[in-house]
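The chain below stands alone and is given in structure tokens; this is the form predicted on its own.
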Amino acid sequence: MSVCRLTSIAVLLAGMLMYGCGKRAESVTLAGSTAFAPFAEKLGSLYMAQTPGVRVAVQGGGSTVGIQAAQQGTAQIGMADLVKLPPEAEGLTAVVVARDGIAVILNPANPVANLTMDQIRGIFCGTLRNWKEVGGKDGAITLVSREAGSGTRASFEQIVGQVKLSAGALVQDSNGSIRETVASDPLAIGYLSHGLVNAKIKAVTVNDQPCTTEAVMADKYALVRPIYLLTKGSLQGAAQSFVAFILSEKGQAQIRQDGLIPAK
């Protein structure tokens, strides 16, 4: 079991402890996501740290997760980071919280710079299956992609489009996975939120646009998709409030400085 597993089941034992002189804690559970699971985290604990008596218990899974997670009341807040939200969000509520671009990474060790939509969608059908296809030196290109069920897979798959996932990808279960395989495998190609990459990768530019906050927000780089919170019903107590703490202007400014776009 991941350590972020282990810490989100202990923030919400402790949310159901008494807390305090005989007070319960309020517990505000999230599920879905795991792009914006880390995020979510870091914008948990700014909230616990201003609101003494609230829990923020944060798990990933995917936004499918998110979305029954929400419909099934397993968790007050689902979250999810598609381009479209799927007909099984029908009667939630849903609210952007973010945008997030999603960067194609490549090993340091590789030279390829640029990338165009249709040598991306080539690569990732299988029909282009070595580096000096596209200006790369010679060797095959290893193909690294999140699991069916992902929103990062479906937000990417749909915005290049005509994507049918060749056989022969390497299939991880989140960002971090991804971005590990890709840093240990020259040959590597994948992608991830741009909030989440490191020094140990490099985002290449897609059709001569960078992957950066500023070519998101004037709507050059292509590759953008929005984080929801999604919830059934309306939201009381606690889980209402930190849901506006996220969208105050405390919350954008973290989400930016933490590497995503700000809804607002």
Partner chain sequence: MRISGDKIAKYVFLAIACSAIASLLLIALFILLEGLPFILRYGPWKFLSTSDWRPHEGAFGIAPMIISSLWITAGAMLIGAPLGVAGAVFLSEFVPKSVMCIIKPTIELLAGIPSVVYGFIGVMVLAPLIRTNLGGPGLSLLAAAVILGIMVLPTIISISVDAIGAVPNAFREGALALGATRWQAVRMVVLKAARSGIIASIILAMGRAVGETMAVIMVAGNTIRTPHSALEPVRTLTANIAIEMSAATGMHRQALFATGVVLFVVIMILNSLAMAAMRRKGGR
Second form
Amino acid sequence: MSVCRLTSIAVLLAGMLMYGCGKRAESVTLAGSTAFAPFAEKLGSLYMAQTPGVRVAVQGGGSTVGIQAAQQGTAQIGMADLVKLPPEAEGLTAVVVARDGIAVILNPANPVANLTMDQIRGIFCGTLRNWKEVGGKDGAITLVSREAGSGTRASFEQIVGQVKLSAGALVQDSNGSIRETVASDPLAIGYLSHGLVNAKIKAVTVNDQPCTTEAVMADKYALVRPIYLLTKGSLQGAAQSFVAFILSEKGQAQIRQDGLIPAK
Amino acid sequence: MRISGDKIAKYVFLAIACSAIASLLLIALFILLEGLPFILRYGPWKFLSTSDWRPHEGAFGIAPMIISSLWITAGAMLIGAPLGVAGAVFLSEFVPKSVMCIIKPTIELLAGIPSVVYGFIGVMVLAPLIRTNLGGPGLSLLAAAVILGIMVLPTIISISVDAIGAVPNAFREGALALGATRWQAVRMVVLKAARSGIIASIILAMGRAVGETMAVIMVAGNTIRTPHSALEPVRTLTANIAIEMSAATGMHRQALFATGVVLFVVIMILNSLAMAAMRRKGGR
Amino acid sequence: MRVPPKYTQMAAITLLGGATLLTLAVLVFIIAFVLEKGLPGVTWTFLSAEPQDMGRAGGIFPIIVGTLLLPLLALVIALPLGVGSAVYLCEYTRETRLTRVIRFGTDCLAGIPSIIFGLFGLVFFVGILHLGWSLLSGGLTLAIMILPTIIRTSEEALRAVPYAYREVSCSMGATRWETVRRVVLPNALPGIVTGVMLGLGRCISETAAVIFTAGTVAAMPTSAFDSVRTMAVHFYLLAREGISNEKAYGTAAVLILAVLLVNLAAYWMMHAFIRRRAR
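Next block, the form predicted together with its partner chain, ref. the form predicted on its own:
What follows is the entire complex, opening with the chain shown before.
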């Protein structure tokens, strides 16, 4: 008896779940860059607060997922944070909504304060293996990098140039875990989106230029990549007005407040 | 009417019973369709035996990951199996029933704790301990093996306790009546009778250790290199898939599905070896 | 020179006891660690508010809802399939080549790591069936994942029902289906509930497959086609991205309490059931 009753309740529940899709709010789905996803989420909640009846859903996954999702229509808007868009992005409309500095980060206990571009290249290629070779204390360098396919890694390696990542590098799959790893290991070096630098780690100056919004705006800091929103065809409805909101003064001010660099 | 209704029920149940097989075939089909063409094109031997993994330069060798997966599993079993079986024996044979009634549910509760929690504790507590006391970056093969060894304890203990509990009391009484000590009775009679269940618990735990993904990503360091010591960071087959899948396209994506095929095969081999061992020993 | 059995027994008990104590100490440490860091952050607001600022502030209400809905959906799909399969294997057929194939398939399915289920869900449900990252994709994927657990435990439960019950029922003129429905299934219910709880536990604690198929959106779902975030995923993202360790521990504490509650409920239900039948 109770088995039958359980089954019917289950079927009912399932039916209710399905029924829900008949009257859903207009939704905008974004997918892609893990570096921009948190900011997009915040912009989304601001936008939802001022525009009732719209649901902004933000999905991570990485820049490559952003491009695929926009191509296949899984998401209306793809997010990518690459210096150069790959051939897969052909046919998509790309809008730069922000720029992002890539900070090279060390543990605060590390006395090294500046690295040149050549030193960074040497460290990540594995030719410089000890901190004393770049002016620090004696100790083997722990390399921390992002995974193959990450937009941050692709941009970092492109700007630094000729990086063939040392086989001994630790690999972490998000900005946050890079930060946590470097924060807990005094001999570690990594790189991440400059908006995510906090007190647990320190960003070095690169070629004597600090990684700050001002230095990036003045085109002095070299490690910078654009953040694209990618769409297939022309946007309509909520998706269009959400992109417009991000590009508006209010959206750009929020982006700057959160630590990214406004598009222009 | 009644009889035909019963016939209908039979065929409905038959159809339902095929659902597991159907899902298995569907999964195997999809993973193979995505992965096998790549393996054949790239060369199975080259894929399995070279150790250079540079997806953007067309180098796909997964030897270090296969070796790391096996080492981590072996390490986890070395830690988890003796502790778990010892715990199960002690709890079921040398501890009063009333204490057992509290401890067993607690241990089962631990099986429900998400692996990410274990992984996080590994990152926060274990990795710094290893780094300061033993050297290396802390995130390492050793850290992953210890965390997985702890993670599989509840599985081993709760299944082994059930297996030992299923041994008829008459066996113990018989041994005791012949003048054996409690421990002799356990070692010579109870453990022999419960052997297949205990082995099954270890196999299940092994499957869980090979297949574990998130906790391993957090504590293993994910370096693509064949380890020479337990203190070096390593990447497993599962970690390789989970870390790179979301951002992979084209050949790279196919290579990750091919990694999935290899993982699938490794698990099938482990399972059938274990099943065969269990049949041989259990049959006697 | 033989060591007297009394001494080997003492040595063995000391060793086993030591190992047990070590095991329990480690396990208790893990629970205590999480609860100690997490419980202070678990307030009514934390349970009832929406997350703000990527989870750095606010609560986890939509995430609790996601954690309830996703395993529920998976169970709704897997339970009839799992119990049905077990009924077929135990009640409707003898040992044939087909049942051996089915059992072998079930065992294989049980051994597949969750990441493979995630890959499959990503290709099949999210991609080919165009369900997107959604409650539905995640529920279907998890359902397949827990199917072998439910089949196996239900089968054990059905086999544990004494054969005489079936004979009595059939001798009174009941059809096989009536026997199954009125006699076998009710008696096997406690065992089936155990399987359900095991499956539920696996769904609640799963991370990899859920991220690949149900997505990570931390908002209240409005339909089965919306993405949801479960507590395990929320914990992973908070801890991993270093967003807020405090909220991460809070989530983990709620998760552990929830698992405890599920276990307690299962015990209570089973005992109530056994008492009622005993009357």
